[in-house]
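Have a look below at one chain only, the form predicted alone, in structure tokens format.
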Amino acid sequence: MSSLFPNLFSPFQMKGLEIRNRIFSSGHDTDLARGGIPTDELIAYHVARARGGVGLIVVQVVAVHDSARYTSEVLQGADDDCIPHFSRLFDAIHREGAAAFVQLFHPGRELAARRDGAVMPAWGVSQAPSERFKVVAKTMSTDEIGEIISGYGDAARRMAAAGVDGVEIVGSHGYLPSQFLSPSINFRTDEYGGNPENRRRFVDEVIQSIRSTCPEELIVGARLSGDEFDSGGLDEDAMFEICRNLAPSLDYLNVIAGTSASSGGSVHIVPPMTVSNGYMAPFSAKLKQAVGPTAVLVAGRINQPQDAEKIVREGAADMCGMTRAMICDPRMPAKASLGQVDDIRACIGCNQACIGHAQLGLPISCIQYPESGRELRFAEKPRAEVSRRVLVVGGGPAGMKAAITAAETGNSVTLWERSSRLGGQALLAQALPNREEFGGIINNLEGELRRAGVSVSLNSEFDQPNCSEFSPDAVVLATGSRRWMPPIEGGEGVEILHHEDILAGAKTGQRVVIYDWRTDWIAIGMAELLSQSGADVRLAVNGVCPGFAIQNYVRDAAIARLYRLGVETTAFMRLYGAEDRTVYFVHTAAQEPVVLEDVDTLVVVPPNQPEVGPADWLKSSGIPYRIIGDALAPRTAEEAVYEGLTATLELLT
């Protein structure tokens, strides 16, 4: 047991199963399934977390019926042929000492999948359209409801035959069980609607179906949103009563927040860094006091072991979901149990490569740890046959990851950074409102540099004489990008600033227009920063909306903040010119002029340009080298870190 976290690392008994600690990985999309069954990649992904010390892994959703195919690669539990494939997954998790549960799932009206290019009909509770996905579902007959209920029981039986320890009914986030429970969605007048008891009947019968078809020792739980955070959804009081009434028939309740049905509610499916750590613990604590022997699990931005320890110590929950923490660092539990807290690679809640990848139909990963989701490729990095003297130029995320990778593969590595600080563009990101936590990527990579034994030299200029004197065997150029200002037609009368000028302390006038070419987090942060300082801000976006290039939960939360601040937004804008307190745009769709008047300051958020000065002479030197990150082409921290890994391995092994 850990001396730092004695409660978090105490065993937990659930029914007849002993779980080695109080940390669990909640069910989450990975896009690592294929053909409805677990793949070697999915097994390797979960094995890495089991090996890293997690107590319980709740495997992602398994569809209980053909109508539940909410993505093309959802796991399927509707046929006995799936049993041996799931056995491979559960056996692999068990061999590493972790318990294995699996989610049973039907999305109901929250369906965006296509089959053979055509939108599938959604099976719904009643005629209540889905706002977010614009779905009008067919209302299920009682026979169809019975078919779905039987599907839960049959899928649970197959998972039990495959060796799973428990099953979890996904009633969270506005999916089918929640739709039955909600009076704003369930308009039925039969035995499945009309009053709280009837609305609960579907979930009650699903539980009965599972219990009647599965071994008695199988653990049965439910994942429920403690608050949907939607004006038309189930609030905390309603959900507390629902949970309290369901608890006697369940072995555990797994508490989360949000709903897929709306933009505001869906933010809580994978809450971004602007949401408080462990914010659902007060609800789980209240529930824990009310449900007696039923176990209570909680998740929602619990990314540090000290936060989880506090939740368990205070009796707010029996176990804590730390899913993204283990996407970022699969060995987080093992490190915490050994007291190696400073060695933990902390999740920063950016959502970019975890849920962001899943929504793009890409395998899960992490911008800080691209090895996640790619375990079969990178779990064991090849060692260099002969140690080489490697010089990495540039101390942003790309350069730091390159230096770490080079050192981990057995080379002698030096990193040169021409400024006085490591971090590159991440230093700018953390300076903006609601992006402070992004600076954690710098702290995490700096710690890995130290542990890998990389020699870091700040204020070091890379040129031909210095390179010749150092005499490297290989060079990685991670020199990043430089600021650039596009040509702007016009004359006097409008102050024009680059966004980096604002971060350097430049002041604006009262009436500000921000031109957002990038549609990422920068212009949003500029608008928040200047609005909070008292300026009247208008945001002109070269895209369909602010934040179009970032993950939609992060984007939607940011758009909500801009709305509350009174920032006026205009989309499809291309900057043309500025003069006489007027800024001129072209509407990119209509190709017609747009004029914004009464402007004191124009703040431009343009793309950067690559900074690759040394490449020409380095090429003629004969020294093997690679150009990575923004120095190759300005993109995001994800590409920078990924290329720090992959390009360095290609160069050195």
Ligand SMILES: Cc1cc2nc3c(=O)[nH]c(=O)nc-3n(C[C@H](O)[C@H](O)[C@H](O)COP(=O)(O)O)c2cc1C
The other form holds:
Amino acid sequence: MSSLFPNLFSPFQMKGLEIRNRIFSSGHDTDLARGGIPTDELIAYHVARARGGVGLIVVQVVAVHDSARYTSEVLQGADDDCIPHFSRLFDAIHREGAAAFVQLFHPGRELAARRDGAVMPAWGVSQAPSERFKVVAKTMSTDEIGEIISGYGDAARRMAAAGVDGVEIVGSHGYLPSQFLSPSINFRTDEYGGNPENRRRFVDEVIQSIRSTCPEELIVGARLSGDEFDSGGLDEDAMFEICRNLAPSLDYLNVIAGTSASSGGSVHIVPPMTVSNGYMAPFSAKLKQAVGPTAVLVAGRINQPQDAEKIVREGAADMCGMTRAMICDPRMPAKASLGQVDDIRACIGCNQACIGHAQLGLPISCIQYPESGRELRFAEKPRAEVSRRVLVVGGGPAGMKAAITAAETGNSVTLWERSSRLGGQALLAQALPNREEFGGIINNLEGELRRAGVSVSLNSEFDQPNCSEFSPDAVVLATGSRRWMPPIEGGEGVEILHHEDILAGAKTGQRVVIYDWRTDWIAIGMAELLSQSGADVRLAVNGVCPGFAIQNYVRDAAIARLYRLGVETTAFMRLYGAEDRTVYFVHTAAQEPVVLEDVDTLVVVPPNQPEVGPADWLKSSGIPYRIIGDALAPRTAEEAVYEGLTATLELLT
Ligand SMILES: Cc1cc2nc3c(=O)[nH]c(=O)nc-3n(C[C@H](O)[C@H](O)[C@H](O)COP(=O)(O)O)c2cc1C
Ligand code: SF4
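Given the form predicted alone, state the structure of the form predicted in complex with this ligand.
Next comes the full complex, and the chain you just saw is listed first.
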């Protein structure tokens, strides 16, 4: 047992099952299933987490019926043929000492999937339209409700036959069970609607269906939102009552928050860095007092063992979901139990490559740890046959990951950074409001550099004489990108600043227009910073909306903040010129002029340009080299770190 975290690493008994500690990986879509069944990639993904010490893995959603195809690659539990495939997954998790549960799922009206190119008709409780996916469902008949209820029971029986320890009904996030529970969605007048007892009937019958078809020892739990955080949805009081009533027929309740049905509610499906750590623990604590022997699990931005230990120690929950914490560092539990807390690569809640990938239909990964989701290719790195003297130039995320990778494969590695600090563009990100946690990527990579034994030289300029003197066997150029300003017609009578000027302390006038070419987090941060300092801010976006290029829960949380600050936004703007307190744009869709008047300061948030200086003479030097990250083409930290891994492996192995 860990002396630092004695409660977190104490075993937990759920029904007949002993779980080795209190950490679980909650159900999350990986896009690593194919044809409805687990792939070798999905198995390797979960084996890495089980080997890393997690107590329980709740495997991602399994569709219980043909109408529950949530995505084209959802796991399917509607046919007996699936049993041997799931056995491989559950056996692999068990072999590493972790327990295995699986989620049983029907999205109801929250369905955007296509079949043969056409949007499928959603099976819903009633015709209440879904705001976010613009769905009006077909209302299920009583027979169809019966078919879905049997589908849960049959899918659970198949999972039990495949060796799973428990099943979890996904009643959270506005999916089908919670649509039955919600008076603003369930307009039925039959025995499944009309009063709280009738609205609960569907979930009660699903539980009965599972219990009656499965072995007695199978654990049956439900995931429920403790608050949908939607003005038309189920609030904390309503959810508390629902949980209290369902608890006696369940072995556990797994608390999270939010609903898929609205923009503000969906932010809580994967809460970004602006949401406080462990924010649902007060609800789970209250629930635990009320539901007696039923176990209570909680998740939501619990990304450090210290927080999880506190939750378990204070009796706020029996187990803590630490899902992104282990997407980012599969060995987080093992490191915590050994007291190696500083070695943990902490998740920063950016949502970029985990849920961001899932929403793009791409396999799961992590911006800080591109090995995640790519375990079969990268978890075991080849060792260099002969150790080489590797020089990495540039100390941003790309260069840091390149240096770590080169050192981990058995080379002698030196990193030169021209400035006095490591971090590159990530230093800028962490300087913006509501983006501070992004700086965690620098701390994490710095720690990894140290542990990998990389020699770091700050204030070190890379040029031909210095390189010749150092005499490297291979070079990785990660020199990043530099600031750039687009040509702007006119320029008299309006102060024009670059966003980096603002971060360096430049002051604006009262009436500010921000031109956002990037549609990422920078212009949002600028708008927040300047509004908070008292300026009147208008945001002219070269795209559909602010944050269009970033993950939509991060974006929507930001749009809510901009709205509250009173920032006026205009979409489809291309900057043309600025003169005499007026800024001129072209509407990119209409191709017509747009004029914003009464402007003191224009803040431009343009793209960067690659900083490739030394590459020319390096080419003729005969030294093997690679250019990576922004130095190759300015993109995000995700590509920087990914290329730090992949290009370095290509160069050295
Ligand atoms: C890529 C990804 C996919 C997810 N898919 C699901 C899902 O299918 N079912 C579910 O209940 N939650 C899903 N979630 C939410 C997680 O289970 C979890 O509640 C959320 O990430 C917050 O916990 P964390 O802060 O520990 O990551 C998903 C999360 C991520 C990152
Ligand atoms: S991509 Fe960001 S949010 Fe997702 S696991 Fe990695 S650090 Fe965490």
